[in-house]
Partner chain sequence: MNGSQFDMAAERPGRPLTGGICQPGFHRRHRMAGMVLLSALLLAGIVAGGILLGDSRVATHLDIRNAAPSLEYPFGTDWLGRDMLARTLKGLTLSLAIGLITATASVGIALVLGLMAATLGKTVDSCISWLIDLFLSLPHLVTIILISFSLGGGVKGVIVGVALTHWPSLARIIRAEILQLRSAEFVLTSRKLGRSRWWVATRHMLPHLVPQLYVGFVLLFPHAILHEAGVTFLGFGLSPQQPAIGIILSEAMRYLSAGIWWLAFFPGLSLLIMVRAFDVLGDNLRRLIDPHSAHE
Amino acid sequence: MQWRNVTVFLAGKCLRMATLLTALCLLSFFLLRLSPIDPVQAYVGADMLQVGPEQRARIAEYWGLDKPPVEQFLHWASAVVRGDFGTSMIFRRPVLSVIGERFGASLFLMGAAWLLSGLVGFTLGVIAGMRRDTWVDRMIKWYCCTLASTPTFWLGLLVLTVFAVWLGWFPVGMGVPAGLLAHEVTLGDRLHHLVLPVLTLSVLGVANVALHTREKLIDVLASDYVLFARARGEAGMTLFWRHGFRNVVLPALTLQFASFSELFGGAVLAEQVFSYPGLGQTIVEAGLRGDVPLLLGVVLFSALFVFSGNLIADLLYRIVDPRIREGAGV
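Atomic model of the given sequence only [the form predicted on its own]:
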């Protein structure tokens, strides 16, 4: 019976994912078509004055821009089904190649920020819950509420100004030092350029996990079995490790996986502020320059990334809550 529930659950998720991806692609395509950006002009760039009407028509024909919008979308969709995402107009390379290269950089950035924010947020939440209504608790809540209302780009500019411009401890931007060939760039150089973007993303991601862990731990500490443990003489971190840790770590973990959408959105802004060559900066370039194949490819890939995080969170919820695992929440 449990396997049947899991099968139905996964089938429903796959159907929702297919519907979501179709709607996102349709919306992104037609919004880009309605935008004032001329893909041919963006393709030619500053040399537009030297391009005649015939050359312009040939460029549009080469990229399929002379066809009706519906026909363009259907042609792209049929190619995607066959595994062909097309060629980027900006980079003159296959879309999957561009996404693979840029996603590697973004994955390193988001992964480090995700791990750091989860660890710091969980630790702060445990401290606040164990020290409820003390000055430590009030300071952590104030810190988290302030972070929850702080825009990513503003914090990124602040961090950039303080640590890169004033103190000069870190580079102003980019993913590697300027002027170096690819084989000359070391891992230390990449990590040095990664510190400020990771710091910006991780600091903002702390608030939700910390506040959620605090409230969950307060509920656990007020339960009957914890009161009984206190009556037996257990207290402090011994009480937490025996009775609190397992009850708060899984909910915090599911919340962290469910935050993939906020993480990706924050990465887009952080990559723009720090000129970091990741997937977020790529989607901005594709939108501003009318690169339809690249934009739709990144939209598909980012949607799959966010959906994967939400799916993992849902599966963890089924593990944590037996009522959902037994089918009550399906």
The other form holds:
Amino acid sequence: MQWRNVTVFLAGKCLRMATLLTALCLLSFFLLRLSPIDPVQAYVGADMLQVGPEQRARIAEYWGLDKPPVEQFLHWASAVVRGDFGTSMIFRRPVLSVIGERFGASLFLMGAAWLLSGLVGFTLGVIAGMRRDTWVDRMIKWYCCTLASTPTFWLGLLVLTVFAVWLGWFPVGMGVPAGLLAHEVTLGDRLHHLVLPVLTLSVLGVANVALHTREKLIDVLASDYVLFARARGEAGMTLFWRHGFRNVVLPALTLQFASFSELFGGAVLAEQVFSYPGLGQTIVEAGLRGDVPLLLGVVLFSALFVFSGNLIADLLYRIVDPRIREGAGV
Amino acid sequence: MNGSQFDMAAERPGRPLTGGICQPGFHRRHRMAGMVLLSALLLAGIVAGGILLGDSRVATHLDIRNAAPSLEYPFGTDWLGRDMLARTLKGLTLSLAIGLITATASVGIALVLGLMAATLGKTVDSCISWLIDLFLSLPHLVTIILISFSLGGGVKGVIVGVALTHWPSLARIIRAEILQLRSAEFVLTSRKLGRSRWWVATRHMLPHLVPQLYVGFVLLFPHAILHEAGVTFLGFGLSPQQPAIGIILSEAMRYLSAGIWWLAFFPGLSLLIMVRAFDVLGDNLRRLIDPHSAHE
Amino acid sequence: MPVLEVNDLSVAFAQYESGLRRKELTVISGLNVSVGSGEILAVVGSSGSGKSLLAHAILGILPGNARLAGTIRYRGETLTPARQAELRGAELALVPQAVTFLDPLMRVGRQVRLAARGSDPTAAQRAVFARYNLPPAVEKLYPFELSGGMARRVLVSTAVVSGAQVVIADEPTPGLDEAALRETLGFFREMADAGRAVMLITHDIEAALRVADRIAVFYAGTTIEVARAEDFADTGESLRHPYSQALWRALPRNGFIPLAGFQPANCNLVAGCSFQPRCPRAATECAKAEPPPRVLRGGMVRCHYAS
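Moving on from the form predicted on its own, please list the structure of the form predicted in complex with its partner chain.
Whole complex next, starting from this chain.
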């Protein structure tokens, strides 16, 4: 019964996603066509001289430049459906392989920051909620509110100045040491380069989770069931683990998954500051240098990324929360 | 306001311990009003500074290049000898201007779509909620890059991009607010009297929404400004000649390793303070306007 | 000797504002009440008059900004906050009003087992479920899945498995139909007959009269009378306080005669006797001095003119 519910729910979500993605394709495609930048020109870019006429013809054919816009879109869309996103102008490689490689790097960065901000934020939120209206709580609240107003990239610059330039503990940028071949790079090198971007990016997410968890915990502590638990002799950490934690961790987790959108946005900025070769830096390059196929690819991919976060958040509630899991389809 | 504060102080000594439930609320509300005034003053000061400071301070002075912060140049100077304080204030003023335009546009879109969603029936409602989902399905920054690219860059691209990404959450709030109002007694009576949907929407609901919109507008500001600075920092939109905070910071990046930290530090800090001022302003306004907190 | 004895209890809430000034709201003032083993004492008063706070004060679970005065004794021993913390759940148990007092994310069987103090919580929980006709499958349910009747029995179970000698039931019969009401009241009678001391806090005087041995009438933060259940009879002549009589006469079966005015929310707002503004027998003395509690005809009353 419950799995059928989940399946129905999943199917509905995916259907909605399909309509959204289609609309997004349509929208982005025509937005990019609107651009004053000529696709072939942009595509060929500065290397115009190196591109022979037959290559130009191939590009024009991929984009169907001689056809009316609607036909162009259908042409492009059918290629996309077949998994052909075209070739990136900057990288001279298929868009999908560029995205795959860059996303791998971003995934490390975003995953680590996501985990770190979730853990730190949750802990801070719990401390603030348990010690409500004390100076600890006020400090945490103030800290979070200030964090929420901090520009990510500025924070990145500060971190960079202090830890890389002044203290010299970490490299100034890039994903790997300069001048090394791919197989010479060790995991340690990668991690070393990852520390500062992760730190910057995770600080951004902390505020949200912490403030939300604090509110939730205060609600829970004021609830009837916590009062009754106290009447039964429960107190302190036992009370928190038995009744507080369960009721607070699920909303926090859901919020974390639903924040993939902000995570991605933050990664774009953090990667730019640290010259970290991830997906965020790729979209900036694609946008600045007019790499239309790559830009389209990353846009669609980021939508997919945000969608999967939201889907996990929704599913989590359905699978973990008994009120929805076993309740007759809330 | 000063007068009433004085009155309260005069009244205080003789009061019994147990009276006046509303008394503490008054005290807090005064503090909130003070915060609103303070942040408004700060913001006004930034604008005044940005406008009043002459162009001479941002002109090139090669003799005072890369001067560290001092009394004369509190924020230091850059590699062309330009006063960073003046550049920062001008940058913040530009941010405020862009924030003003984009927040206004966002509130306008949110209001129209929220009203439509709540009053024009189920089909329109689900269409608009789908549209909201569409705009929320991309990270804001990605949408802004996309729009900025398609408009060929420039201030126009940034403004349209930021304006188009910030309406969905407010539209949801407005929709929920209206749905709540719709079941209110006076609205139901009006409907029974045969008033049209549009009549009810504009005569009954709009007045209730104005405070919400006002607060929503102020709270949109910090987001809009941060996004503007972010997308400018990435290199979309404004040209390097314009003194935008994003551009200042992205230029500063090149001088970081030379140890010229003040190029990035002060402009960013100023931006942070300005955004925080808007947050405080909006938050306190919300609490002042919200009837539920009147008795806090 | 009473098992639980509350003497001159006052509960006030301090409300700080941003300055140094502090406001105090007194909710319970000079309250006296006691329960013996094998007895049901009903504390009856109108809804929202702060009766629940009496239960919370006895258990020591008042919110942090509450200030407490007076003494609470358990088997002759004066309770301190530390002692209350040891006793609650072990010797003192609460039966709350509604299913919202159960953790929504924990199966009810586990919640009952957490309340059990014996060596084998599972056996204790199963035994008490069986005793209350709860099928074994119920222990695997979540609170939201319980019917109203099951929820009430689960809540009562938590008090029974704890083995507590004092059971304080806070409004345990909200809006029940006749059968459910009889069943629930029966649970408490049974606990008392087994030697426990039961304090039944309720606004429903009729329900209280059906099961209680003694009734304490709660008005404006204090008990204005403690009477035997038998005193509530005929036209209320045996009752000592004019408010108790008015309460009795306001019942549908006794003529439905309402009492004008309403209860003050803050105990210290009315000078002298807190009932004096509404009292038919009020005299000048009533507005001056608060009547002290005195023993009268095997009960207690706070009234200058009761006889």
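In this text, all values refer to a predicted model and were calculated from it rather than measured experimentally. Note that the rigid core is defined as the largest set of C-alphas that superpose within 1.5 Å between two forms. Residue numbers count along the first chain shown, from 1.
With a cut-off of 2 Å and the rigid core superposed, F29 has a Cα displacement that reaches or exceeds the cut-off between these two forms.
Core-superposed comparison between these two forms: the Cα of H75 travels 2 Å or more.
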